[in-house]
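What follows is a single chain, given as structure tokens, in the form predicted alone.
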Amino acid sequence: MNRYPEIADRLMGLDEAVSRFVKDGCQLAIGGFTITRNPMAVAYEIVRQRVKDIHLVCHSNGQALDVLVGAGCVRRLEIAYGGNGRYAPTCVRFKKAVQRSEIEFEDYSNYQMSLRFLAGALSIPFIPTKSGLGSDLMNYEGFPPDIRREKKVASKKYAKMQNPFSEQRDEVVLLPALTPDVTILHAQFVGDDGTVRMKGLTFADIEQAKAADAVIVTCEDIVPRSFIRTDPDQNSLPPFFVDAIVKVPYGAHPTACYGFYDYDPKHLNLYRKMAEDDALFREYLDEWVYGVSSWEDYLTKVGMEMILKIKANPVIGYAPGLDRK
């Protein structure tokens, strides 16, 4: 007897959720900041399966994006920031594949880029704001004319207008909307009637799955739904924007999950190390992606001593003690 009957249609492993979903050429979102919540399960599983021409487009993400672009997968990319913190202010493979001109590539302000998904989730083909005037920002595009023609992008990076609304001058900005083919979450609960509730900081995640035509969500547990109508306004998303649902322990990780695990210094610092050097980023996909049969074997690839040290205190929602040089 299936567990969780409300659900059981949109329940799956990861090789499905990808193969069902993630196409070539797709715009894709993933969900999470820098080195939190990104969901690095569903990730390496697009790299496993070799799909290309992606247009992805974030608010700021770190370890995800990197190593999408890395591996090939990312033809073009909008973005408002790519860094994994202390360990990589800049993504290292983002920053050379933007450098040697191997990726498409178009940068918005961080607020900028929650709008435009804000406004997907409205529904309306773009959205008003004061942020970029006076900047860089509005003097430079990246994307050549050509481009602007295709599927999905806009035909322009901004407008201006004049407010309508105002007798003195007072000019905003039009920023389009973006509208995913697919957004990529990774989440700490799904209901099992498929409530997702994301603790912490939800970043620009909710307006991602909402703008999207379609939803994958990864998840740390499965729990009853007593439980996730308790506290309902902790809840992020009602079930009926999520297409499927993938239950993968640890599967942010080398990122953290707040409440659940802190992110991963060792391995972060090895991520840094081998991807500023093209055959040992090749060697690094080998032993860590390409080399991994199941989630469960990455993890014992990862170790439990790690695993442990990483742990979160469920009060405070991270690993107080541990050591992240």
The other form holds:
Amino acid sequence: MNRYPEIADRLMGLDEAVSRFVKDGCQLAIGGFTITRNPMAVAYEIVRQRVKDIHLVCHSNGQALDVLVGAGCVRRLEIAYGGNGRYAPTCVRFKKAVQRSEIEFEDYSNYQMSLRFLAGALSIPFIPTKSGLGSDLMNYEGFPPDIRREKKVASKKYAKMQNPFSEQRDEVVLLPALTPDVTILHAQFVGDDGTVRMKGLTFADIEQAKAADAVIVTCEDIVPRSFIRTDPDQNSLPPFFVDAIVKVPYGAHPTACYGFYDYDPKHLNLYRKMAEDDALFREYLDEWVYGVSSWEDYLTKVGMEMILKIKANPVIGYAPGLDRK
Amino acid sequence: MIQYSDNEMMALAAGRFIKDGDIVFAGTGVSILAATAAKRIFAPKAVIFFETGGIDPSLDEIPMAVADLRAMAGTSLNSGLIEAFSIVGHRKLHTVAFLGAAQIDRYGNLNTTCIGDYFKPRTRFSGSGGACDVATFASGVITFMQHEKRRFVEKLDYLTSVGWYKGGNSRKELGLRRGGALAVVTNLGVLRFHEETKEMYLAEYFPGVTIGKIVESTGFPIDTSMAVEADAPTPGELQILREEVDPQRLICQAVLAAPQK
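Starting from the form predicted alone shown above, please give the structure in the form predicted together with the partner chain.
The complete assembly is shown below, putting the previous chain first.
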């Protein structure tokens, strides 16, 4: 008997979701922002399946970005910000990968990347903004010309044009749309009809999802249609945008999930320390990614004590008084 | 004698710039300390918001990143990046942004991207994030810096975020309608920009700091003729900062690490 007949064909495990949708060389977008609502369980599964040559398109994806770059899954990166707030002012493996010329990278800003996802979602080829005028973001093309012809790589980083509606000099920057092969995101709720509800800030998750060819959503829980359709103003995505649904409680750990759990300061500090050293980072991956047999196993390693410490007060949304040093 | 940390002095010096009705774009670290101090001490009718989309959070605890759950608790609205940037540049709003940087030049242009060659950097930093965007759209930018010669440079290794660009009228000529660098707050003092040339000058030095120390910590010539000593924090200000703004003392005591967001 299937409890969720409406989404039965889309409900699957992490292994199937990744093997079906996250291919070698694919262009990937990640939901969440720095230390919040990163789809970590999916990121770990991508590492476990040793997906290669990913073209990652990011605004400010912190922890998932750093794990994927550090594990060698990423070949090409378009990025606005590689940092984890006070827990890593610059994401450590991202920093090393750039300094060692291990990845191809191109810089944009957060708003530029968000607009590029929006353009993809709107099915328009480019989008104008004033942001970037005078900045070296618009002076340095990160990617060499030979990869500009490759699939899903824009033929140039940006273009400038005169505002066609003005007689006076008025320059704008044009940014190429992004249409990732797959977007992965973590939500608080998915209805048993497939409707997605994200709580707290949505960052650019909605634009990223609508811009993508395929969308994997992990969630804290699957809830009845009667619940998710009672207050539809709260919902983020209709069911038809979602291709794979995986129920993964604590699936954003060690990043936070509003209303459910805070970020895990101890783990983020441990990660930064281990990421600083190549050998220790391999140990980190062995211990926390390759070496875990299931998500339950991962959470067991995190431990009940920390799970309880970071558990959010459901009214306040975070874990008040949590030791965040 | 009252004891206080660099971060506390910087937060209060920056907070004094904020007026009632200002919409304040905050980052983390000393930036959120300053924004919250501004609201609790100097401008209770200012509104704090984050590029991630959190608007007017209650800030009962201090966020450690702009995506911290504490930036989305008690807000008037939780939205996303596109909405947040529609506020930064809104023509009806006076928006002031707090930023940090690894390098700054005399026109208040900022580098948060790299030291050395862009393609093979000696040190890579986080990148623009929303910094280039708010530097483009906000009514004014206040930047927090550690005051060191290697950070106050003649020429940036990478110009991430535009201040007064090449000085004079050059920012406007780029096609940017408003904004520009309002002030730079360092661990030594407060710098502002000449009305016409848009060059940085020393406006205030903090108690216990000499003008000579600031001159030798700045990698380009700087006008000090208008400098005055800044007011030290009052016991009342420090009490609010420590007991209401940052009761867990996560940032009040910390040493500023750049670049920050």
